[in-house]
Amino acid sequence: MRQEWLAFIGSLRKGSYNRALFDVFSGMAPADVVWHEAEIRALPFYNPDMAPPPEADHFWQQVRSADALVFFTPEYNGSIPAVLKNAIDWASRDPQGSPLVGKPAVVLGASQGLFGTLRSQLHLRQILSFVGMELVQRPEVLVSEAHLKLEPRGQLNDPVAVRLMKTLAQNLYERVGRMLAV
């Protein structure tokens, strides 16, 4: 059964470890998963006093049409990057109603530190739960020392993380499948 997954890559950096993690993870999803990348770069900071820009309309459509959301977060000062929080704020305020409520999601992350993205994932999971998303909690994927483990060709030199990512992709696929079958 074809599924549409929307990737939120929380780093804008050209050589982002989380973009590389997306490259690896997207190759582990079942073959009938179609990937799209959330266009979060152009969203202005959320301000309820301003009229939504055209970028917000396009973004809301992306989120509405996705069967699942996949968040790739770095850790900035012990939390998630502003661009990722801003995207969640915009998504939750769709005039047609929040498309986040009940939507399946997973969280992954890569950083150079020894703890991976532990703190940012805790914060992100709290936010996603608050906005009503259906999180697939296990297994947790926190790639530490990403500068040593992620290769530019979309490979991950960490057999434990690879195994966990394959399981996470399968768990998300099965959760979405159950929801689409209803």
Given for the second form:
There are 2 protein chains.
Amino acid sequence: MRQEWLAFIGSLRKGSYNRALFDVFSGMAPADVVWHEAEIRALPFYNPDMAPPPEADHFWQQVRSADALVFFTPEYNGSIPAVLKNAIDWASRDPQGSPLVGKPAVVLGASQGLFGTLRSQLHLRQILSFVGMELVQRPEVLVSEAHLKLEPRGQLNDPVAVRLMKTLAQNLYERVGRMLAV
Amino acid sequence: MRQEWLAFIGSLRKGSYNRALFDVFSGMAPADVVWHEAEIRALPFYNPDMAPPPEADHFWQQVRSADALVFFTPEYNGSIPAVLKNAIDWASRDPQGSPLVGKPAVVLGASQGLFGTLRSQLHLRQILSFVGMELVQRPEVLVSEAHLKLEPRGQLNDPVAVRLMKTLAQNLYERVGRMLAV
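Target state, the form predicted in complex with a further copy of the same chain; input state, the form predicted alone:
Full complex below, order starting with the chain above.
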């Protein structure tokens, strides 16, 4: 059955390792998965005083219609980038009610360091749990020393990570499939 | 001795409880403390590809010349607001070297909930430790049920919190004083 997956790419860098990781992961999803990329960089800082701009309406529409959210996070100063936190805060404030509650999600991350976004993933998983998402927690995907392993346009020279990512894609696909079948 | 303290106010709301908390706290600092407010809302999302805008230069100058940073954080979805994380990420990337390393800092927070920014303070304290700030950790200031206690323009109807805040201001003042005396 067709599934819509929405990718959140936490780095705005053109040569981002997390964008490259998305390129790899998107090729691993089953054929009836349709990918979209969440448009998060044009969202202003969340401010309850502000009338939601058109970018927020568009973004809410994207999140609502997704069957699953897939987060690719770098690690900035031991936590997630602001652009990612801001997107989650906007998503949770959808005036139609938070579309995050009960929606499946997974987290992946790549960094140049030896710990591969360990700290930022801990924060992100806490935040996603708080907003009520159904996290598919296993396997964990933490790509360390990304500059040695990830090539632009979807090549990952790390057989263990490749295997884990395939399993994660399958696990998410099955979780969403069970929800859609109900 | 004159000290320059730089306030980071994590909520952009006009009627923000954390801005009201700043109004209260700023009145508690010793007379030779000069307050400034960090200009963080005009900073774009941090992006290493981007040439730093004038707002970043101005902000770096503010952080460099501060003797201490004072963070007022709300709690959004169990963590800190994006505008605060973004400011910390910009600050740490000052091309002259991070001005955060070794600089004293304190954290305060107010929220309408019963736990008074407990979760966001945990994340914020981890991030500030990561960037090498010298956190004055005690006493903790978590103002719960802020809508019942905080009035605009600097009135806090919570004698315990008032006492803790006075102690925190004094502890920060002494910590900075010792550093400036060396």
